[in-house]
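There is one chain below, alone, in structure tokens, taken in the form predicted on its own.
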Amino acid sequence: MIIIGELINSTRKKIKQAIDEQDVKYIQELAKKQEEAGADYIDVNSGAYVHDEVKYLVWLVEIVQEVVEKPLALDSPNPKALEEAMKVHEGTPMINSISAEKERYDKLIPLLKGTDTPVIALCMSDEGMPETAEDRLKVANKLLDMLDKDDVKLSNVYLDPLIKPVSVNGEYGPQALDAIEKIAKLESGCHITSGLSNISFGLPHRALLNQAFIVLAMGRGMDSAIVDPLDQKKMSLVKAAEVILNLDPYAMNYLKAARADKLV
């Protein structure tokens, strides 16, 4: 299970606030947790800065990779602050987010073609935002098509298929299940994440609630979640899973995670 740390983002208020003070230690501190709890990249944003976005994005790339050695997730819709924070990101970051909508699509396409670089890729088009699971396969299809014909290499793919919360509409738990299984299925090579606490969002408890679905979203193929790592009790059912999944060969990263006192 790929893990990208979902906690430096500008939207929170404590990370606003952090920002504003530039009081690094703080952020430098939260980027060292996330990779100790076992994040794969760190996703930094800085979207809550309209007029600067650029300066604090790279800012933030800046202080985090001093404090750890996993790579960034670059959260950003604008080319402009992708383009200046890849300059100073050391090694490959991945990118967060494109998607099929037009517009979008053509501005950050440029920062992809030919590259190694791993991308989040938004089922999403110009028609809006997909309802129905065959709705969302309909918009993988064509954005894989897009990418693979761009010189992006599908395995570089990270599917998200946009998790909607419950609260609003029953159906949105078993439709988001359904469109990772169908997606899956493709067997295109790429892979499947998700903004997995999108789920719980309006509801009490929500911790309970985005535990319950990464495990069910693991069993129909996800896996990449967009999360918040320190929940170690998440973090230990994703261990668990990969072992009865058969993800965890011989249950060595389970066993390890145990030896380390880590699982809950």
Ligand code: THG
Second form
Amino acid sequence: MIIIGELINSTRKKIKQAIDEQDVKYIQELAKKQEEAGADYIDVNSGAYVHDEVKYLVWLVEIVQEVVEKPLALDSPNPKALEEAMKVHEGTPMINSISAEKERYDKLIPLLKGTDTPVIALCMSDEGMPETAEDRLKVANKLLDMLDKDDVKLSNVYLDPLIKPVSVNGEYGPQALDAIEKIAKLESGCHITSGLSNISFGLPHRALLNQAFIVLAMGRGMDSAIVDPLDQKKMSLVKAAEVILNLDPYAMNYLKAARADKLV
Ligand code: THG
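Having seen the form predicted on its own, could you give me the form predicted together with the ligand?
Time for the whole complex; same chain goes first.
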């Protein structure tokens, strides 16, 4: 599983406060902890700042890269913010995200064309948020087609089916899982990711629902997730599921984690 650590996000109160106070240490500690916990990418998002999003995204990239080796996932719908953050990022960042919405797509594609930049592609178009698994598959197919034509390697694409809360509609769980399976069956070579904590919004013991969802989604072919990597139970479940799905040959990773006393 490719883990994208979600905690440096200005929609979280503590992060908003840390940005307001320019508390470099707090943010750097959180970045290091996520890396140590096994994050492959560290997501950074300053979207709570309508007017200063660009400035703070650039700042987050600078301070987080001082303390981690892993690349960052630049999280913004704003092509300008992504462009400026890419300029200061050392090495290749992940872009979170592009979509099939024409204006956003056209502005972002020049930054991606012919590069080796991993990019999350949301299953969303100008027709709005998809409802059913079929709707998501349609947008996924369209995006894969567009990106392929625009010289983006599909092995660098992370399709995000967009997860909605099961507390809003009981069918949102099955629809998300079916969408993951349908996208995986395309065998396009792309990855599948999602911000899975949306699934549990509005219900108690959210971590428990997120844990159940990540295992179910892995069983249907999801190979990446935007999550809180400091949740040890979830990270342990991921390692256990990888053994069962034969994604961890000879349980090498699992055994290594066990020896390091990292499984709970
Ligand atoms: N897909 C993609 N990117 C995404 C999302 C997605 N980026 C943002 C988001 N969704 C994933 N990241 C987070 C980060 C933090 C939290 C949830 C998702 C979080 N939320 C608390 C809550 O919802 O209750 C906020 C409370 C707080 O801490 O203040 O922690 O789907 N591609």
